Amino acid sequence: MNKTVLHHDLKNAVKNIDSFTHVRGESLYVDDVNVRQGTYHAVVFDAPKAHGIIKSLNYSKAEKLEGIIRIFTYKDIPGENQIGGIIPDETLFAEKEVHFWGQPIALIVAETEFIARQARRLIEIEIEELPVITTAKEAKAKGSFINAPRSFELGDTSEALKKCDYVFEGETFSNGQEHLYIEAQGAYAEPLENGNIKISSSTQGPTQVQKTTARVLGVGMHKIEVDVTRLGGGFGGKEDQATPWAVMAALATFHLNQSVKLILNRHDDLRMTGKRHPYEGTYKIGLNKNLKIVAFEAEYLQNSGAAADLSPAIAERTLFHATNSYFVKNVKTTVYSCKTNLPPNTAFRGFGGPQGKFVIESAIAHAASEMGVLPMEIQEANLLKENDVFSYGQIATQVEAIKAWNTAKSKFNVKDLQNEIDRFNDQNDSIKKGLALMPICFGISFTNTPMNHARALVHIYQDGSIGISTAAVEMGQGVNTKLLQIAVDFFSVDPKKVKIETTNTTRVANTSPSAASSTADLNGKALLKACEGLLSRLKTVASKALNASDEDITLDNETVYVNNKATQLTWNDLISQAMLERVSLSENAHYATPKIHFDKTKEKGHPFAYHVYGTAILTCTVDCIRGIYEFDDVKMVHDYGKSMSTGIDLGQVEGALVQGIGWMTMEEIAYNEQGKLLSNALSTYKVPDLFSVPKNIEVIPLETEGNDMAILKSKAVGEPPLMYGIGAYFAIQNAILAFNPNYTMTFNAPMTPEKVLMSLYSK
C-alpha cells in the first residue's frame, strides 16, 4: 500500500475547490459544453506517410456520404496557412508536401462525429514517398536543423580538462514521453454576431489560440474570443499543441456560420501530437582527486520533429539546467534542434531541463563507477554554494542545495540505508536492491523574458461577493485554489463569497500561457496588486465612516477594525457605503517580474526569479531472474519556500515524482523506420499505475524563509519535483551492478524491464 507522509502543519491548508465536483463527475470540460442546436462535428484527415509529395487528394466519395456538410483543406483558408509560433514553419493543413505521419491534411465536418469518421475512410490520397529521418543523430549527419545551435560557456574547458586527474567520456539517450492527459485535445467554436467567433478550448495558452486563429482567418484578434474553464491535464502538451484543433473548428465556423465541435479521440491524439523531446547526447567530464568536477562538456541532439513548435525554447532551458545542482568552474554545452519526420515535439513538464540533468547525472555515475566511489560522494562534493555562478552568468543566491542534501542525509539516515542495502545484497542472490540520491536545482521563470507578465481583473459586487479573472488556466495543479486563498486572506472574507472566473481573452488579454511553473507566481502577484488597489480605496471609505485614518483600518472576518478593535462596520456595509460614494469596486492590475533579463547575443544574464532545490533518496528492488523491479521508498526533502497550500503542493510533488519515474523506467515512445508511431495505444505504451508507484513516499519540507519573488514566498512546485524521478534510473543501475559486477554502465533511458534483464546478464 502506498503511504505518503508530509511533515507540515495542515491546519491552514486550503481545500482544493475543484475536488468536490471532480469526484462527483460534475466538473466541466470542453466536451461538456452545452452545444447549440444544429452543431456540426469535425474529424481530421491526416497523412498516412511520414514524408512525401502529395500527388493527388480525392475526397469526392466522402463528400457524397449523407450527413457530410463540407471538407476543408488549405485552399479554404482566408488568411495565412501558418500556425508556427517561435518560427513560422508549420502549416495548419499540409499543402504540397507532408512532413510527418499524422500531419493534418483536411477537416471533415458532418452532422455527427460517426459520419465524419466514416467519411475519413473514403478519402483517397496518393503520396510520392521521400526519405524519412526519425533520429536526431541522423538529422545532424544530414544537416537537418530547425535553427542554429546554441552554446553556453563558462571558463575554459579545453585547458581545464588537460589538468584533470580523471577524464571520462560517454553517450546518453533519453526517450520522449507521451503527455497522456486524461482529456484529449479539443475545441468548440460558435459564431457570434457581426462575424465574431467564440472558442471554448482545452488550451494552456488562450492568447496563442486567439492570435493564431485571427492569423489563419485573416481577421483582428478582437474578433476572436477564447474561453477556458479548465483542462483535464496538460503537462505542457496543450501549451502550443492545443492551438491547431481550435483553429480548425473556428475555420469551419467561419465558413459555415454554425457551431463546430472537434474532439480528438485517444488514437488520433497519440498519432497527431508531439511528445517530450528525445535527446541524444555526448559528454566529457573531468575531475580532480578531491572529486571536484573541474570541467564539463556536453552536446545535446534534440529530436525536434518536423517543425519548430517550442523546440528552440526547450533547447535553451536544457542549457540552463545542464549542470543541475552543481557548481562547475568550466562548462561548455551545445544543443542542436534537429529536424526529423516525426510530429513536432513540444513542451513537457520540465521543458528540456530533465534531459539536460540526465546527462550530467549519467556523467557522474560513469565517473564514480570508474573511480571506485559512490556517485553520492561526487554529488555532495560539487553542490552549489552561495554566490556560485551558473554557466549563463546568473549568480546563485538563497542557495538551498547543501541544506537540502544534508537534511535528507540526516533525517533519513542515508548511511544506514546504504549499509542495509549492502547487507541485503550480500544475503540474496536473485534479488538485489539499489539506492540513488537525486539533488535538484530548477530555475523558475519563462526564459524568454518578455513572457514574464500577467494581469488580473477583480470585481467586488454590491452584495459583497467577488469575481476574479486572471490568465491562469486550471489544469489540475490547483492554481484556482491558490488564487482563491490570496483573495480570501487579503480581504478576510468567507471563501463562498469568491468566484474564480473562467480564463477568457476578452476579460484578460495578451497573456502568457500557464506554463514554466510560473502560473501562480505571475497571476497571483497580479491578483495581489489588484486587491491592494481595491483595499486602499475601501480603507479610505471606512476611515471617513469611522472618523479614523487609513493606516488604522484593517479587515478581519468580514469586520472592519480600527487600531485592532472591532467596529460595527461589516464587509457588506463597507461595500454598500463605497457604492453610495461612487467608489470604483473594480481593479485591473498588471504584474511584470522585476530584475530578470537575458542577452541571447552574449548568452549571459539573470533569467530566473529564483531557484527551487531539494534532494530525493530512491531505493528499489530488482528481481534478477525476470528483470522486473519495484520502488520501495522515495524520501524527499523539498524546497517549498513558505507553502501557501501544503495539500496542493504535496500532490504536485507526488504526481511529478511518479511522472518522472515513468519517463525514466517504463514509458517508451517507439516509431518504426517509416516514421509510424508504434506505441499508439495504452496496450503498447505503459505508464505508472497503482502497482508501479513507490510503496512509500515521504516528503519533508525544507525549513527556509522562502523567496520574495514567489507568490507569498510560496515557491513554484509544478516542474521541479519531476527531476527526482531521474534518480530511479540510477537506483536500478546500482542494483544491476550488485548482481553483475561486469556490467558496463549504459545511459539509455527508459530503463525498461527488457533492458534490465539484458543488463543483468551482459558480459
Ligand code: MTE
Second form
Amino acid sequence: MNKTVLHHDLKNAVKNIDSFTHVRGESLYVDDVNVRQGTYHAVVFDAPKAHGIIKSLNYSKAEKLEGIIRIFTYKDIPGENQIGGIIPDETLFAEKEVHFWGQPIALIVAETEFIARQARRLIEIEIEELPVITTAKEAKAKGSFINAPRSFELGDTSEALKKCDYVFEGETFSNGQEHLYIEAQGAYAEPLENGNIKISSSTQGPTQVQKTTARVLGVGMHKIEVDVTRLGGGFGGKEDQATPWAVMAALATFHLNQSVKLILNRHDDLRMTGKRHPYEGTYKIGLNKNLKIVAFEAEYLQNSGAAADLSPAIAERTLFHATNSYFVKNVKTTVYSCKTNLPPNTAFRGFGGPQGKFVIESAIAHAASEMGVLPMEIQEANLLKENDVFSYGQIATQVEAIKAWNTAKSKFNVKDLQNEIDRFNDQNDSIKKGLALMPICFGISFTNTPMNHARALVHIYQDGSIGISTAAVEMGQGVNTKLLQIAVDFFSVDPKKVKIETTNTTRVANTSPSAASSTADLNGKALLKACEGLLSRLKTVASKALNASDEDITLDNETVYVNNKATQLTWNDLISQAMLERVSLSENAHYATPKIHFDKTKEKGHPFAYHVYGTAILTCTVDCIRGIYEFDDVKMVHDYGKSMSTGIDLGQVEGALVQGIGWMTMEEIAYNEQGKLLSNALSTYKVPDLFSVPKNIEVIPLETEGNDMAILKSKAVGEPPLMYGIGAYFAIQNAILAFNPNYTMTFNAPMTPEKVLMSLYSK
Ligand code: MTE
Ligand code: HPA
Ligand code: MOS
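For comparison with the form predicted alone, please write out the form predicted together with this ligand.
Every chain and every other molecule in the complex is listed next, the one we just looked at coming first.
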C-alpha cells in the first residue's frame, strides 16, 4: 500500500483549520449557501458545434415549459457582452458566430434545475458550419493567433550552435489537463436593495468577478459585492473561468430581481471550460564534450483555444521557465499563442511552466541517448549557480539548485538505486524498471508585476477576539491556516480567538486572484503589516498603563510583559483599555512586493521575488507484456524555505506531485476533428487514484535559511512540486529502453499504457 516516509516534524505542526468541518461534511461551498425563498435555478445552453454561423435560434418550445421563468441571450445584456480579461476577445453569450463546442449561447432560468435542463433539450439551433481548427500547428499554418509571438533571448544561439560539439533537434507534445476540482463551477446571485447584487462565487478571483459583472451589467463595481467562503479546489481553473457563471447568475438577478443559482454539473463543466494548454514544441540543443549545454533554442506552439483568457500570461511563463534549473549561456525561445476552436485554455498549476520544462527535459534526454550518457549527467553538469543570469535578465541569487540536487543524490543514494535497477533489469525479461531525476526551479510572483499586491483588514473586537479579512481565497491549499498562524503568533493569543473571514470585495477591494503560489506571501505580508500597526498602538496603551516605555512591552500568552517580566495586564484588559482611550482597534494594510520589475519592450527585468528549488528521483516498473506501469518511489529534496506548516506544505507537495504525474502519464484529453470533447466523463478521462500514486513518497526538506521575500521565510509551495511529475515521463522512457533497445525516444505526453505498449514493441 502507499506510504509517505516522514522527514517532517508533524508533532507540533498546525492542523489545517478546515479539517474538522471537511471531515464532518460541514464545510460550506457555493451550493451550500442558504438560498432565499423562491430562488431560481439556471442552466447554460451551449454551442453544439465548434465553429459556425448561428442561422437560427428557436426557444419558443422551451419557453412554454411550465416552470420556465425566462431565457436570456446576448440581447439581454445591458452593458458590454465582453468578459475578456487580458484581451477583450470573449463574449459572455455568442452573438452571430460560435467559436468552440460548449460556448455559452443562452441562459435558461427556471423554478428548478430539472425544468431548466428539460427546456434545454427543446431549444432548436441551426448552425452553418465553418472550418474547425483543433491543433496549434494548424492554427499557426493558417496564421490564426491570439496576439503577437514573444521571444526571450540571451547571448547568440546561432553563433554558439556553430561551435558546439553536438547539436540535436526534435519535437515535443504535451497534452492539456482537466482541472477536475471536486466542486464544479458555480455561483449564486441575490438582489439587494437599489439594484445592488451580491454574488457568492467559487472563484479564485473575486475582484475579476466583480469587475466583469459590472462591465456586463453596465453598472459601477460598487453595486456588485462578491463573497467567497472557500473552493472545493481551483487549481487555476477558477482564476478566470469562474467568472462567466457568476456574471450569468447576476444578469438573471438583475432582470428578475430574484436570487439565481447556477451550478454546472460535471458534464457541462468538462465541456464548457478550458483546461491546461496543450503545447507543440520544437527544440535545438547544442552541447560540448564536457556535457555543457551551450545553446538552447525552442519554439512553443500554445493551443490557446478560441479566446485569449490568460493565454498570453501563461505563454510568458513558459519562456520564463524554458531552461528550468539550468544555466544556459545562449538561449532563444519563442512562443506563439495559437487560436483554435477549443474552449479557451486557462491557468493550471504551474501556469505554462510545466509545458516549458517538458521541452528542455526532452532535449536533454534526447542528447543523452545520442551521446551515450545518462540524462542525469547532463542535468548535473548544467545546474544553476549563484549569480548566473536567466534569459530574462534576472540574476539568480540564493540559488539552491546544486544543494538540492546533491542532497537528493547523497541522501537517497542515487548510484545504488541505479545499480539496483540495472540488476533488476538484467534479471527480468518482461518487467523493467526505470529511473529519472527531475530538478525544478520555479519563479515566485505574478509575472505581471502590477498584480503583486494585497491588503489585509484586521479588527480586534472589544472582547479581545480578532477578525481577519484578506484577498486570499482558500481552495484547499491551507492559506487560511497560514493566515491564522501569522496573527496568533504575532499577538500570542489563543487560536480560538481568531477568525478568518470570507473573502469579500467590500472588505478587501481591488485584489489579484489567489494564484501564482503567492497568496500566502502577498496576503500574509499585508496581514503582518496590519498586525504591526495595531500592536504599535496597543504598546502605547500598555506602556501608559504600566508606566513603561513602548520598546519594553511584549505580548506572550495573552499577557503583557515589561522587560520580559509578566504583568497583571492581560490581552483582554489591554483591549478594554484601548477602547476606553478611543484607540482604533482596526487596521487596513497594503503590501506590494518590492524590487520586482519587468520591461516587456526589452523582455528583461527582475520579475520574481525569489525561486523555489528541489530535486526528485522517480522510479517506475513497467509490465512489458501489458504496457501498464506503476511508480515505486518518488524521493525528493524540496526547498520549503522555513516552512510555517510542515503538514500543509507536505500535503501540497504530495498533491502537486501526483497531479504532475497524472498529466504526464494517464490524463488524456481528446477532442475529435470537429472539436467535440471525447474525454467528457470520468469513464473516458483517467486521473490518478489511490492505486496509481507512487507507492512510496519521501520528501526531505532542504536545509536552508529561507528567503525574506517569502512570508516568515516560508517559501511558496502550491505549484512548484507539480513539475517533479515531469520526471515520470522519463522514468517510463528509461524502462522502455531497457526492454527495447531499438526504441527511439519520443516526447509525446501523456505516456499512456497504450503508448507504452506500442513503444515496447516498436522497431
Ligand atoms: N491545493 C489545493 N488543495 N487546491 C487547489 O485548488 N491550487 C494550486 C495550489 N494548490 C490548489 C492547491 C494552485 S494552481 C495555486 S496557484 C496555489 O495552490 C494557490 O494557492 P497559494 O498561492 O496559497 O499557494
Ligand atoms: N501566475 C498565475 N496566475 C497569473 C499569473 C502568474 O504568473 N499572471 C497572471 N495570472
Ligand atoms: Mo495557479 S495556476 O496560479 O491558480
